[in-house]
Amino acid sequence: MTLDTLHKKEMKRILVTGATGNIGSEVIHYLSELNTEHKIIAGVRSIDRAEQQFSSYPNLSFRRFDFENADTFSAAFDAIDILFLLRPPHISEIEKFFRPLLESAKANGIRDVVFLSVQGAEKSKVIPHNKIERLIQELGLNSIFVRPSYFMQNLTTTLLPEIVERNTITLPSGKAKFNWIDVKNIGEATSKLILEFENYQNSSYVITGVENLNFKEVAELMTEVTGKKIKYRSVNPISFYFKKKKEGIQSGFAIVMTILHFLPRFQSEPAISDNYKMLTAKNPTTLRAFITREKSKLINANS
């Protein structure tokens, strides 16, 4: 066997779904940084827009892929070896969207799936992530379930408009503690798992930060770092759901947001994992460091 043949045999095609989003773009970044031999392909709705976003990644390829358009599945999945899969926040109907997606992936020869789940998914059958994990197993696919804790970036995305406009954070979370993880850390750990799939397959990995803080404590930390007084207000879940609906958020997303922020009130404090350090030999980002890094965004939405 020649070296060229050996290289071709080892080279794998990795399809990253949700590539232009927070997590997907970090996975692309770290795959590109860590990878030397595999082909990275971004699955996107608009190739033109994605090419602009990823203009600094000359070796990145693109395929049209839309979670809500099954006609895009087969061509996107053709000759793919590893599928990185996540769940867009607004999609909660798993049988309608994810069963045909995963069945198409399997029919096109994909056997290895890395799924971005959520910490505690294995214990909570009401959240979509649990149903997707079980579906992947039902179809007999090799899998790695990445189960991160609560994203620090929620402060700079879904919660940002209220923080900037009203200096408040309104959630149905009471005094529940959340473990805070930087999406950059998730992207780096996930990339390591993808690139060494054979070493980690058919396992789940909880990826956490080092701090469990409730939203009152987070608001106080944000106030200290930004110099802008931010208050936390806890509301009941029904009020929160209708507040999100009034803001124009789709029902499915509003329900998932409500569940993810309300259920921790009845659960034990999140366990802290050292998997990020095990995979990367680095310490995860602290919430203070994240808020300092994103300070301008938290003060001004147009930053």
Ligand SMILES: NC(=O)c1ccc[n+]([C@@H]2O[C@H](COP(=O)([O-])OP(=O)(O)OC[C@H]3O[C@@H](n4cnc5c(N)ncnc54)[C@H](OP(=O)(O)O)[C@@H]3O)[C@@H](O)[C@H]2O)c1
Given for the second form:
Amino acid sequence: MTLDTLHKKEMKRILVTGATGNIGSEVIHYLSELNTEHKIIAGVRSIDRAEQQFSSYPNLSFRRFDFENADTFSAAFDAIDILFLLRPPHISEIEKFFRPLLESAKANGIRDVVFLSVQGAEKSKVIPHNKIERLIQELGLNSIFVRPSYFMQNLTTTLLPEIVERNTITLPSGKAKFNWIDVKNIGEATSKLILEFENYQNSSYVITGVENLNFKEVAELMTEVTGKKIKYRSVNPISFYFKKKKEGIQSGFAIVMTILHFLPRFQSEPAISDNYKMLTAKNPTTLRAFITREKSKLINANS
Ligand SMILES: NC(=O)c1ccc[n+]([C@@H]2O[C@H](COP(=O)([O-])OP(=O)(O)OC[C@H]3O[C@@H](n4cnc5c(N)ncnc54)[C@H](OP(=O)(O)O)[C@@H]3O)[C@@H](O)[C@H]2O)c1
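Would you generate the structure of this protein in the form predicted together with this ligand, following the form predicted on its own above?
After this comes the whole thing, all chains and molecules, with the earlier chain placed first.
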């Protein structure tokens, strides 16, 4: 066997779903930075849009992939070795969408799946991530479950319009503490897990930051760093759900948002994990550093 064929044998094809979103784009970024030998493929609804978004990644390939269209599965999964799978926030019907998807992945020869789950997924059978984890195991696929805590980027995405328009954060969270993690840190840790799949497979990895803070504390920190007064208002979960519906958010997503922000009131504080440091030999981003980095977004429309 020549060196060339040996190299070709080891080359793996990695399909990244949700590639254009928060997590997927960071996974693509770190996979491209850390990896020299494998082929990275973004599975996307619109190849044209994705090509524009990733114009600075010359080695990235694209395949059409739609979670809600099973006709796209076989071609997207063809000759893939590792599937990075996430659940787009609006998809909560797991049997309808994820069973056919995972069955097709298996039928097309995929054995290894890295799934972006959520911290605590193992504790609740009703949340979609728990159902997907169990489905992956039921199908006998090799798996890595990445279970991150609460994204710092929620402040610069879903919560941002209210922050910039009204200087408030309204949630049904009371004084519950959340663990805050930078999506960049998740992308980097996940890329390590993908690239060393054999070493880490058939286990789950909680990825957290170093701080458990409630929203009052976060609003105070944002006020201090941005110089703009930001107030936290806690509301009951029913009015929160209807507020989100009124804003045009789909029922499934509004329910998940309500549960995600309300349930921690009845749970103990999130456990802090050192998996990020174990995987990258670095410390995770602090919330102060994140707010400083993203300051212009947070004050933008009001300034
Ligand atoms: N927010 C948190 O604090 C938190 C914490 C832990 C875990 N999580 C989990 O993280 C996941 C969300 O990750 P994220 O923030 O990266 O999501 P995101 O930014 O909303 O990105 C969703 C991605 O899915 C793609 N997508 C949506 N519908 C699709 C379809 N029908 N076919 C193909 N692609 C489709 C989108 O592509 P387009 O560009 O085509 O729209 C986009 O790339 C959720 O499962 C959530 O529960 C969130």
